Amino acid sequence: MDASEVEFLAEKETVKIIPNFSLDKIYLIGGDLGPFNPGLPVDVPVWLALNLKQRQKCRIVPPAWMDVDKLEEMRDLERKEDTFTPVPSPYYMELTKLLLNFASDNIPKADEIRTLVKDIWDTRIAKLRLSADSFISQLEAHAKLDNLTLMEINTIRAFLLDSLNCLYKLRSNQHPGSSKGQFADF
């Protein structure tokens, strides 16, 4: 899975919009949406919210967690804890990117929010790299990945798989009686 596929999954998350048009309930495979009435908030998937925003048919209400005070608290907690802390959304990074790229005029203090989410991301990725390094250097057989998002796992996946593959090759060559070339790369 690559970053674009994770972003696609994030677009299925719901966000609140305030439409400036009227439309009865619409029936989609993924569920019913609406009705849409001017000035009345309605929950819709991010993909629809962005589409309507680009056509100037709505105003997007930022998620409750997309607030400077809440993000500062989250950043400070993430820096303080040795383990990964729970995130407000499994797609916090992707949603921030999408909403700030296409609807920054609807989000108060957008630049501060962008910086805070980037700080949180950088802290979590640094922790992830340290955890992966520790995992590999201690020759562990399994790891617990609590509170990681799909994008964070996706970021470290290639490095971790390559490292474990090399570790496997080294281990199989150390055992006496093992024939070279017996095991193929996975």
Contents of the next structure:
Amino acid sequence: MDASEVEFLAEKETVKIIPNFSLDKIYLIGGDLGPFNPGLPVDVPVWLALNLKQRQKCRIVPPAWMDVDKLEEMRDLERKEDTFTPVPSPYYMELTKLLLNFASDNIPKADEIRTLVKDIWDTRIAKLRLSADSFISQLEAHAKLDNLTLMEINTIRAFLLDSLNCLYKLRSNQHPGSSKGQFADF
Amino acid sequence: MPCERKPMRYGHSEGHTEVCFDDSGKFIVTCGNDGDVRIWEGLDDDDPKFITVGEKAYSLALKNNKLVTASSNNTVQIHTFPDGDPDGILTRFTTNATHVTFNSSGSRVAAGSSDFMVKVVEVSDSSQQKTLRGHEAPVLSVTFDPKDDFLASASCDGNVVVWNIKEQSQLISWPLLQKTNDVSNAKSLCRLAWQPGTAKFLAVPVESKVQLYERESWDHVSTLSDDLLTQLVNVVAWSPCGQFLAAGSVGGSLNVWDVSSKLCVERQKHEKGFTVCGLAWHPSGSQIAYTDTEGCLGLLDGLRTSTSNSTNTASKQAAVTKPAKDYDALFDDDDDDRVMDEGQSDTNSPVKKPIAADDDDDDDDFLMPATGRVRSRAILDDENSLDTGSLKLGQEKFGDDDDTGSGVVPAAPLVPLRPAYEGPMPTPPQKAFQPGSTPAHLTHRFMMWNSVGIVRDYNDEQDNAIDVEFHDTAVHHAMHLTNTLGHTMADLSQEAVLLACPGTDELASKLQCLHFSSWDTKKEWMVDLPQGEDVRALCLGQGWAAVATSALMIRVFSIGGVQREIFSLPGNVVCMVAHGEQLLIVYHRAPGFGGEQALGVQLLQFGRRKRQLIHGEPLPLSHRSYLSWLGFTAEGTPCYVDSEGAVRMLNRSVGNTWTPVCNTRETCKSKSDSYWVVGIHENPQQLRCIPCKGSRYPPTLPRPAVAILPFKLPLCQTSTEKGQMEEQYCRSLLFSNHFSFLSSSGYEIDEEAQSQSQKDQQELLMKMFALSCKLEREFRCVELAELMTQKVVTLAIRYASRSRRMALAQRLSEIALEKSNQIQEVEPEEEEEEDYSSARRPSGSGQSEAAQGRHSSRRYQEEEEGQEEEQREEEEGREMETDEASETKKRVNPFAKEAVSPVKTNLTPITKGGRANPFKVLGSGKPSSASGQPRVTNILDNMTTSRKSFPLSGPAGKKNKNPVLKPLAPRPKTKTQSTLLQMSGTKASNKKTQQNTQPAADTQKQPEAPPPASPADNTENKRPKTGFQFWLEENRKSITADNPDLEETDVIKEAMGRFRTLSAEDRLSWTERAKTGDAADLKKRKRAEGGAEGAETEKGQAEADENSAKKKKSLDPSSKLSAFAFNKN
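Mind pulling up the form predicted together with the partner chain next to the form predicted alone we just looked at?
Below is the entire complex, every chain and molecule, led by the chain shown above.
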């Protein structure tokens, strides 16, 4: 799975926008959207929100969690805890990226939010690496990680699977190899 | 305990704090360790004003709008209140002052200091100081004798001393306290307090008790204590009436004693048990504010009730003292000059002492400040005797109060001395405001937020600008204006921006209009108001603007700047809004009392018919609230919101009363939150508002988001099913009022929504009916049935008979009968009235079909319409299409075009009777009750035949009848059948026939409706029906059932497709049917046309016949009941 695919999935999340045009309900395969009243918040998928935003047809209302205080709290908690803490949205990273890239003018303190989300992301990825490391070093057969988001899983998957495969190969070679080695020693 | 302890709130940083009320009791004023004095408008004030007085503020006192503080720079300073401007330094010490206090009149300040000294300073002249030396340690607290003779102070040396101020000498000293070396080490602050008014007692907190010392004798007369009070008492304070004493202790307990009975009437505990270090009574005596050493502020509220609890007399006293107290506050305002006088006479006024001395026989000399002023004018004897005389009068009058408590006495004699008014005081009138704006003192504020857009004002040092932004960018792009004129008011509409600024000394008040929708190049105009006249409120209607001015005038301008109207308003305007042609003005009708605003409202309508709809009636507001928003719903119904969050809407159906539709406060999470309303929509029912956390209005940044609240009428028992349904029903009724208003004033209405809401109402009625049935409340059932339309009543009858309530069913059938009678009676009148409402009729041509097609919906909606009438009309329609109808059509079409899209037409309830009805006589003929017995059988026969075959049967029955009127005869049957005989099993067929005819109407209309031209041609062209059309009639329902969302054209397409799939034989047979049907139809129509003239002559006879038939149907209850009885079996 590609990161862009995850992003694509994230675009299905809904976000509030304040349209500056008037339109009746629109009926789409994914569900009905609208009606759009100028000045009145309405929930739409992120893809539509971004599209409208780029055409300057709406303002995006940042999700409630996209707030400096809340994110700071979250970051602190994430740093304090050894395990993964619940994230505000299963697509927090993607949404942050998308919204901040396209609608940073509608989001107060966009830069701080970017930094904070990046901090949270870094902390979580570090934890992920750490747990992967201990998983491998302790030769565990399985491990359970809660509260991981799709993007995070996706980030580590390629590396982890490949390396585990590699390890497996090395280990499976090790026994005969070790005996071989023993023989070789002789 | 009846008093309520409000939650503590953060006031200052940790450390010693003090609190007091201002003279009016409107503000709580605190000082604290952070050096700020904060002015709270109440405990919930989240944005208190603050005055920085120094690095630390040790103590404060407030009187006569002078704020005296002791700050860390060893000075005692004055600030003005509430502005907070420094007003000089009163006195200095070598170290910081520990406590400052005013005397009762506010002319002097006493300050105790850590340098062992107490100073008494004249406020007006700080050079006049008296220094009281004698303490041997820092002074803890000081208090004035209310009669200004003495001063008491407590000190860390353990002594409580009473001083004679004039002689600057110690009168008496009690070693009551523990000795310490500094205030900070003192266990108790030992705030002394002298009883106000009579000045009889001096309260001294000693350990965990409060000792009372009597004036003059200086004896320890009593001790107030409480078993539960074990910690040291820190502060004491007398209630303004002098009857109660409050004490706050180191451990956080708060006690209130009734001094005369020495009973503890109130016990409260600080919520965290911190040391209470400041305590103040509200001037009304109903609240106590207190502060603790952690910097928090708290409030005990509702003490008034405890007063009345203690004794009856106490409450009476309280009532008596209160107005006097209020008056005191007023009185204090003007004693500046007196202070001067007193200052001069102070040093050598021999009279004072004797007066003070003779107070043991009477209490009159508490008036000394007042009499002192007279004395200083040196007309001693005469004036004095006059005073005492009047005092005695007062004494007699209030003499009975004397024995219950001394506290009231001071107030009583005040009364006769004051010639002025002393009833309840008028409420300050609310200032004019623009609904949807935030306060003008803010640097960044909303000047207007309405359904069109937002006008913001940025007014800081470098820039003064106005931003106009439209919700819908299609209206206009955003605008940025520099606000050089200093506009403070704005309104915004789809056509223009209206701005106004108040006048200054040089410049007149200006009105500026940015008329952006103008098609010429001049998009702006400006008007100067006459000198001295200021704009107070303004609003924009459709094509006009109105301005209310300080000269109590309303000026109306056209949107292009023409002055159109000017008229006077009976009072100062509060606010003004416009919608379309309506102008709603709210103004002050009279001064309000007891916190209430007395507002009046006028609703005017401009446009073609100028008239006043509401003639200055009082505007109902919640208790002690003021108007906070005024506006129209998007549909044009006036509504407003008061400061208590109650939303009220005009109920036009009940003679322009105001109905509460929502209380935004109920949805608030916390008490200080509120909703700032920006708009109201009736369809869909939406209250658009901005949630404000901890304030009344939103900040401009971050940009607030609009939320939607539902409406809820405050009916009783809305938790029960019954209550809920009643609420829904009432709300639905209320919110559909605008349909009739809009249609009567010639606006387009959303017919679909209207019929939907009517359907909902009937559904709700039916549900309520079922519920009442279940609860065995048959009387209520009948009441509900009376609200129903005729058709729903028949359903109700069926329901009742099925649930075996025969008595009920019988009653209901009577109601059904009554309703059908009513319809017949009302109709002729209606026809005359409905001249303008006919403008609503959407379909130009094919009225007959339209009428037919709408039978079902119409019957649903218009209780007062009978089917037979419609059908008669349908006939007329056919006949008149050539001449009269085309006439009406011409009149109607302009509206029709804008009003409704063809899709909606089939749901449109047409109001018939727009055209002159040549058969109106029929109505008048109705009362004649001829016996049409044979017709009844005829009708019953007919019922079983399908309605579809009607055009065929028409000519057949015509033989012995007038050709024109003949078809009318059977029609009434269908009506009675639908209302009364459905039970007998014919319902199904009846329904079917209706459905059949309806699609026919639709299909015919469909091709015709869009081109409204040449009705005469149409009549010829449209007649021949194809086989497909016949087939469509039959199958339309199934198509629409399968695809409920299809639009008209789509239905036809779909039908075409299906028709093609039919076998050739089938199609042929349909075509055959079409031919025969057409032939009959044509024949009939021709005859109808030909017979129109002849109709006149034969009408009379025909009428008689057919009316008798109709009468028979509707009036004869026996037939109905027989049917009903039949069904039973």
